[in-house]
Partner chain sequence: MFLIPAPVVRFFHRMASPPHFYAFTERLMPWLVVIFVLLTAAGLYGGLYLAPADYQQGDSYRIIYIHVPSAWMSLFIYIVMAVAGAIGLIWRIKLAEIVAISSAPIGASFTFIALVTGSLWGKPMWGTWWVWDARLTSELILLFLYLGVIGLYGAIDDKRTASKAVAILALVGVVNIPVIHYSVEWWNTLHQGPTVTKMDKPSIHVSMLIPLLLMALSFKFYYVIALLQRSRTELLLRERNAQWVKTMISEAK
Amino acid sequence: MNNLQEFFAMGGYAFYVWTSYGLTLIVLLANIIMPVLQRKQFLRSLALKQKR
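Please give only the structure of this chain, in the form predicted on its own.
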């Protein structure tokens, strides 16, 4: 258990390390999700233009 606590404490740099991991995860997820949402929006607008 002590090793696990030391791992999560990261030698006193836990806030910096876990914040960096969190921000990296957010950026990676945004890089996956944003193009999907933009593609859906583009296809919707294209479909509306075709109906006109």
Contents of the next structure:
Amino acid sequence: MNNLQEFFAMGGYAFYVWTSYGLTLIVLLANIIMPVLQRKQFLRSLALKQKR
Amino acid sequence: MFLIPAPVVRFFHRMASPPHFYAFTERLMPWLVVIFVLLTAAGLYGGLYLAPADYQQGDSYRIIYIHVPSAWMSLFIYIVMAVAGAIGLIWRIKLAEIVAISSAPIGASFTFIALVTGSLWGKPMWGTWWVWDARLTSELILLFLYLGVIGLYGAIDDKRTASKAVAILALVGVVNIPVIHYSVEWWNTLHQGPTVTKMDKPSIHVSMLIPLLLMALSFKFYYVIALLQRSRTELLLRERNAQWVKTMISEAK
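Starting from the form predicted on its own above, please write out the structure of the form predicted together with the partner chain.
In what comes next, the whole complex appears, and the chain from above leads the way.
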């Protein structure tokens, strides 16, 4: 438990380290999710158009 | 073509065909994701947990495991974008144009990450979020170049014309790449010199170097995954009236 607390404290630099990692995670995830959602939506609209 | 083995040539010829590219990348994706997750897990475990704290910078140096790979990627992706743009410009290969423009937002993201994590590292170490030194300024210009490419592409309706314009802008901007790389040697900067790519011996301990290289490799795989996702979407948008798209959709029903 103490070990885990120490890990998250990052020797007093927790704010700088975890903000860096968190922000990176958000930006990298968004870069995958956005094009995938856009493609799914586009495929759905194409399928709908073909049905008519 | 005499130096390149025939199967490799055949592979690239087939990959340049949109329906083949679309189907092949779909099958490839799970493998890429598995390799990426393993590399990232190993890199983060090694970097955040196993590696010791730096004797000067304490634990704050751990930002290096995303800062440096991101900065490397920001340069690498720019070169890929410019080369793909040139191939599209010369041979008018549609998929090269798509690879070029799909790289831009990913490159911009890595440049943004390199700048912000650098700032978050600079604050506790240098006592300031930002200085106008050569390394930081040239990296900021790289971000503007990426944004310029994205903006220019969006401003031109005909996407084949847009790709030509974008390729020329990307090629002109290549001049900035060596400036960024050598900025810490050419000018006196606050930014520290290279620790890994020094010619003689990297001045970094193995327990820190291995996770750094793992993260660099993981970001390479991330780039391929993100690039393929964007390229597939862009390809579909451009080829919406092509027969293979219509066939694919009617078969999916």
